[in-house]
Every structure is written in C-alpha cells, then in structure tokens.
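The data below hold one chain only, encoded as structure tokens and taken in the form predicted on its own.
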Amino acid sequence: MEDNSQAAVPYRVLKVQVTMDHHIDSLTAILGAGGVKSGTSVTAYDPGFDGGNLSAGLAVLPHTTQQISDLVRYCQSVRLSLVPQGGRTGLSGAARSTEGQLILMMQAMANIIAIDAVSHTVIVEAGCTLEALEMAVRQHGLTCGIDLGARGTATIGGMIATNAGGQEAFRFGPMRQRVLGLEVVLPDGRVMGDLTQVIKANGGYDVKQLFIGSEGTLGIITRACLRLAPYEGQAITGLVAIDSLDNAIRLFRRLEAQTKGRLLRAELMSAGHVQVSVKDHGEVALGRFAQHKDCVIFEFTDPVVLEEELGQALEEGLIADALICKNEKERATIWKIREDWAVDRAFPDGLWFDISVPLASLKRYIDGLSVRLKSLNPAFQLFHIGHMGDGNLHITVNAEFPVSDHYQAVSKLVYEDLATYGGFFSAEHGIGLEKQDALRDQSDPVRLALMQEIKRLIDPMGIMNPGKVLG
C-alpha cells in the first residue's frame, strides 16, 4: 500500500548539514564582511518587543535584492532556515529566532526609490521605516495613509508582511489596501517583480496578495509600490470621557459624516488604561477622565466643527467630559497616554489579545467579556485600547499576580463570542507563534488546508520563517 503519511504535514524542515563557521564564511562571500554579524555583534542590536528575536546569534544585512536572491539560494542548498526581521515591533512572535537559524535584517535596504506626486504613489525598499517614509512624502503634500505607535521603528516590509492596520485603517484600510505592487524573493531564490503602480491591474490571480500578511513564511519582500493620499494638515485633537460606548459610536459616526471637516482618528481607551497611564506619567490633570467608563481620542481637521460637535454632545449627554488640545504639547501628552503601554509596566505578566469586533456589537462584546472574566476569577482586570473606527481592540487581562498560566482559559473566553458577532481573533498583529492554536480552532478547515497547501507549494523545504503561522 502506498504510504501517504506525509500528506497532512504542511512542510518539512531538514537538518542543517554544515557548521555555523562554514556558514559565516559562505555568507561573507555573498554579502561582504560588513554584511554578516555573529555573537555579540548580533545581541548588541535592540531585540525589540520579543527577547527571543535575536536568539539565533547569526544575522545578515543585505543591501540589494540580488544579494538576497543569492543568499536564499545558498540557504536552500544547505537547508538553513531564514527568519526575516523588520523593526522587530511585532507582538505575536513572528520574528523570534532560535539557534541554528539565520536572521535576515532589512535595515540596510531602506531607500525611497521614487515618489510620484502626480499619481500619488511611492516605490520604497522594505527596510525603510514608516516615519522616514511619511516625512519624505509629506514634502510633496502627501501621506502614507497609515499610522501606528511604532512608526519610528516599524519597517514597510514588516508592515506588509503582517498586514499592519493602525489608526487610520477605517479611512484607508490596512497595508493590504495600500499596496499596489511588490518585489519578492521566493524560497528558491527567484525574484517575483510585480511593482505595478496602478490600482486597476487585472492579470488573473493577484499573487502578490499571498505575501501580504504571510509573516515571512512564503518569501522576502524587498520593494513595494504603495498608494499615497493627500495630507490634510495638522489635526485638532480632542479627548472625551464617556459612560456609554454606544453613545461614543454615535458621536464617531456623526463626526465621520461631517462635511465641514474630516475625522482622522478615533482611538478608544478603557478607564483603567487611562488611570494607570495618568499615574505613570504624572498627568494628574487628566485623572478626571478616568472616572468614567471609557475615553476616546478624536482627531479632526476643523477646530471650530470639533468644538461645536463636542459641545453639542455634552449638552445631549452623549459624552461626560471633553478637552480640546490647545497646543502640540497637550496633544503629545494625550497620545502618550494612548501609546506608551504603561499597563504593561504596571502588570508585566499579563495576557494580551488583538481582536476585531463589528461596531454594532462592540459594547455587548466588552460587557460580556468582563462578566465572563470575573466569573473565571474575580481578581482579573480587563484593560482595552483600540481603533474604534474599525472595531479593533487590544485587550490585556491582568491581576495583582502573574496570570500567564491562565492563558488557555482566558483566551477561550476572549474568543468565545467573536464568530457569533462576525469578528475575528487576530486583527493587525498577525499569527506568529502566539496565535497558532486560535488559528486552528477559529479558522474554516478548508481555508486552513489551502494555507498549508500554499506553504508546501511555495516553500517545500520549509526554510522561510519555519514554525510561524502554521506551526
């Protein structure tokens, strides 16, 4: 009888057959002496959000697509696994490496190749940071149309590989909607050049979409063509306190529908998050906002309209309190409360989740989860922040004691109602290593099987970021 025992295995990672010293010599021949780092020259880099990102102890810094192509061909020939890394700001373990693997750092490929101010497009190398690209396109009156807290270190290639979303996704979509074309080095060293610069390009299967959100498991993104948007000027920032999330959503929709200005951001914060952050940063004056259930940061293009809308919302009882920033210092303070993650410092052993819920079900979901967590353990505290415009919540579950051992029980409660509401268990931080159980439990089995088949087809030797996403 024919043995089909391997049919269910997504891919195989073959054992390395040569010594690490030999790898260093061979890699140096491809990349030059400055392109290979080992030992302390690797650990001297900032590991980013995951202490295990640099554990491989061997890294390369290519400068060209051709070097990456030659590198991948070598890695395939000796069965050496590659772990691509951008800014190492991911929160799901997709950039984590282990001994015997090779880290591929992209920061040496950070050039902005061409900005087309007429067509509103840019061609950029994968190692360019979001902040650097945004500063460059602003000089042409344009914006990337995507923003996130790690803008100073997050790279374009990493953002594409994780399909990053951020604060403006409700306006422009995540990275998947920003990408027009890609250049990708495949696991066999071939280069797929698809740097299309137009929105309408019907050429059969849109193959580049496979690599967006693939977290480096199918190939190495080297260059991208992105859509840009007109820059609408410095926004006016308002902070509001609310006692009803449904009322906050009503105000959000009202601001979104305004024709005398444009809503740029709507960022939700639980009162607990605000309380911890205000205390951590010594911003006593903002403490009154933590007395209410939630807070929302609204950014709007017209100061008069924002003031009128917030004043009317106060009169109607839609919101409980409001503050409009008078200068950049006040704006920076409010955004520090949102982006600095003081909760993680206060509760260093908490549990973190990144989910999406349709706006119509957001209040019911949060209220239900709060009840379920208290039923599991009355000591559990629920904190959340998120991008209210698209229903993306970043949830942390904490207590005065370490809670990491409760991950299975807590995650079951977090994911319990998501499918019922039409939500999703992973919003903008990918699968990596952390969400593989959820991927298996929450995904349609046919969809999951297709993902495994795609992985086997494109990377049959399993050298591209092995163990991530599919396990």
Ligand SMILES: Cc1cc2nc3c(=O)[nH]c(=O)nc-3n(C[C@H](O)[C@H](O)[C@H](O)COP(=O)(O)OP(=O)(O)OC[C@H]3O[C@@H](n4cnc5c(N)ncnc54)[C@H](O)[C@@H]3O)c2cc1C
Contents of the next structure:
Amino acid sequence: MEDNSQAAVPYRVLKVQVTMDHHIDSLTAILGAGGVKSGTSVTAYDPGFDGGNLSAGLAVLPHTTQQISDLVRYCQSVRLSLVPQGGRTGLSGAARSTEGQLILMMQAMANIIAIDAVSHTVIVEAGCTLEALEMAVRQHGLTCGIDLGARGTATIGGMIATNAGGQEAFRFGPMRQRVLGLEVVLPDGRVMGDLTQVIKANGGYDVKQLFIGSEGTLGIITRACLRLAPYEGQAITGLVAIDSLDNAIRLFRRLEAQTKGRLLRAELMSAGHVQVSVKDHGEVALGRFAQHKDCVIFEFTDPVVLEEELGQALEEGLIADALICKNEKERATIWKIREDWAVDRAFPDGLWFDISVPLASLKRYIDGLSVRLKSLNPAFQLFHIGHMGDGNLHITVNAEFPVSDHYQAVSKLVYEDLATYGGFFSAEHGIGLEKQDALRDQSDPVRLALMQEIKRLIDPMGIMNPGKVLG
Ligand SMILES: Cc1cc2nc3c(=O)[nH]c(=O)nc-3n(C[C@H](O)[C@H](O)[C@H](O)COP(=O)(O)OP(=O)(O)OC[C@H]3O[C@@H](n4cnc5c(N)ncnc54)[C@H](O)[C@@H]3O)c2cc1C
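Form predicted in complex with the named molecule, following the form predicted on its own:
To see the whole picture, the full complex is given below, headed by that same chain.
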C-alpha cells in the first residue's frame, strides 16, 4: 500500500507557512518589524498555564488601540482569526491557539494612564499586570480590591475577559463589579470608547458588560476604567482548623460583623489539600492542621481583633486549632500551602471543577458529593480549596489512576445538585475550551441561544477567538 503520510504532512505545513509568510509582510506594515513575531521568537515566550497557547506560531504585539483597529480590519479582510492573550494564566484553555491563527499579545500595552485618588478610579491599558497596577495605586493609599494567585502575570485585560474573581470577591465583587468603563476594538475594527469614570451611568443597555467574561470572543479590550478602594494596610493572617464547615461559616460571618465588613480574606482548604501541600513543601509544623476536616485562612489588619476572635472561637469549640502568623515569612508559608499546585502535581490526571455554592448549602453540598463519589468508586478522593467568603469551590477528584477517563460520571455528580442549591457550574475561571459541555448541559436554552445570537451579531465572520466559549 502506498504510504502518503510522509508527503501529506510537509505539504500541509508548507501551505500554512506560505499563507502565514504572506501575512507577515502585511502585519509588519501595520505594526512595524518589532511588532510581529514568528517561529522560535514566539515559542520563546512562556506558554503559561496551557501548553497549546503558542501553537499558532505567529504573534503580534501592538502598542496602540489604532494599531489593533488596523490589524483587526486586516484580519477581517483576509479572514485571519485572532486569539487575544494577556498573561496566559487562564485555566480553561481560552487562550489556546492553533496553526493558521494569529496571537494578539497585549503586553506592550501596559501603561497606567491616570490614577484619580479623589474619585478612586484608574484608567489603565489592558496589558498591565494586576501586581503592577496594585503597586501603583497603593502609593495613593488605594487598592484594586481584587487579588489572585497569578497576580504577577495576569493582566487587567485578561482578568476582565474572564471576569476574574479571586480572594476579595466576597467584599468587592468579581471584575465585573470593578469595571466602570471600557475601550474595546470590535471584530470589524471599530473602537467602542466607553471609558466612563462614574458608578452611576444609566445609558440604556450596558453594552460593556457583554465584553466582561467574553473570553476574547467578542472584541479586544484595550483600556479600562476601574474602581479602586481604600487600602486597609498590611494583612495579619490566621490559620484555623475546623471539624465542621458550618462552624467555619458561622465564624466567617462573626468576623465580618466584628471587623465591620473589613475582613480581607476567608480561604478554604480541605484537610487532604493541606496534607499533600504540607508534605510537598516539608512544612511539618503545619501537619497538625491536616488532622481536622478543613482549614480556613482568615485575614484582617488588626492582630488584636483577630487574636481575640479566634481565641473566643477556640474556647467555644467553634474551631479546633488556630495560629496567627507573627511575620511576613510565616504568612508567605501559609499562602504557599494554599496557592501552590502540590495536589495537581501529586495527581496530574485528576478532574478539576470551579463552581459556586451558596454559603448556606456549602456543607451539605460537599458532604453529599463526597458520599456519592465514594459510592461511584471508593478509590476517588475529593479535594477542595476555595474562596469561602463567596462560596466558590475549586474541586479536584483524584485517584491513583487517571480520573479524567471518568469525566462523564464524575461531572454528573458534581453538577447535579448545584442548580437545586442555587449554585452555578462555572465560577471564576470561565468556559474556554474546557467547560463547553457543562455550558451546553447546564445552561438555560434561551440564555444559550441569546449568547449565540450576540456572537453572530458582533462577530459575524467568526474571527475573534473562534471555538472558545460557545464552541
Ligand atoms: C496560580 C493561579 C492562580 C489563579 N487564581 C485565580 C483566582 O483566584 N481567581 C480567578 O478568577 N482566576 C484565577 N486564576 C486564573 C487566571 O489568573 C485568570 O483567568 C486571569 O484572569 C487571566 O488573565 P490573563 O491575562 O492571564 O489572560 P489569558 O490567560 O492570557 O487569557 C484569558 C482569556 O482572556 C482573553 N483575553 C486576554 N486578554 C484580552 C484582551 N485584552 N481583550 C480580550 N480578551 C482578552 C483571552 O483570549 C482568553 O480568552 C489563577 C491562575 C493561576 C495560574
């Protein structure tokens, strides 16, 4: 039999190369020589969380909104699809690219344009990292009011495009509630300039909200006006061990009241997570915390209040153990246990879910799920971490064998009770490529149809991050 495979592969690659080489000249005319990268100049970048992010092998780095507008008009005219990328820290495959696509890297647009310390607002370009912005606004006694583990790399544009949540969302809301105004380049090259700087702005349909959480499928976010909040000062960290999640939630509400709504963080970790992470990092002194059902990190600025409250909770038996960090080194150790990915390293073939459950049902949900998973397969181990303050759980189901082969059965159990409890199947990481089945299965059909109609209306040629979110 004739072997065509050798001939077929080079032909396909050659065809793409010829087409992409042709684009390089046109793209260089728009962006200048330094603004276009191909081949190893692209793969030299850190691909980020998803190994497929840089697979397109061709990237542009614009410096201005006008360049993006010209670029998009070109892409529209030749039907070249675009994959916007910020820090590539997204966790749902939304920034993955393939051969024949063009990556739009936003890092060259990272200017902080104006901090208004009186109005508590900032206008910033989309490629600015969260950490850079936070450092800048702190100089004015302000904070972005949003924080997440990938702060050093995640960009404001990427966080808006994924409607990121993080550790302070229970207080200040996710990105959707931080955005006052947006500048967006549409798939036909028009620029929607809506850099409103006020909280109250009733102008009919709030169009900018469509782009928040759209994961690059409707347009390119170039600038944003964000709300800021007063910076509360250096956080003091307390770690508590609990035997009942209901008690942790009771303590959370009590701390909120005692701190007059200024509690900074309330982060949950299951004992299994703590155990694996403590072992991985050799932090044996923290091993005692893994002997209880869950742990919670609470943060507040006043050590006296935190100590009094945790002391009282211990006396009442609301919590089983507690420690308060004495210095920044101890604080960093606690956060390393929470934020590092030791569990994923220990179980690389586990299944990940990012869901929201109302606090009143959190314990019932986790207890119920763990029983049902064990009856599905006694070898399944349920781990969770989460932003407890807003009921956002990151669940992983692991075993000594690849659990990913059991996605259908496991995901059915994870999702089946959520709607009954008033929860949601996707909390803060977005849909991307990973959660399209869940979006299809869990969404109201009319809502889904409206989403499809909006996509067709704004991007009729389908050049913006095709295949993501809606498939
Ligand atoms: C260690 C770690 C901890 C994390 N913790 C949290 C957490 O607590 N809470 C949370 O919500 N997320 C968390 N994440 C996920 C991640 O940080 C967020 O999804 C982040 O918002 C993505 O920003 P990015 O700049 O990296 O975007 P990318 O990953 O580059 O892109 C994500 C999506 O946004 C689109 N996009 C990027 N820039 C633009 C733009 N300018 N215009 C239009 N579309 C754009 C992309 O096309 C893609 O669809 C974490 C990730 C890591 C690695």
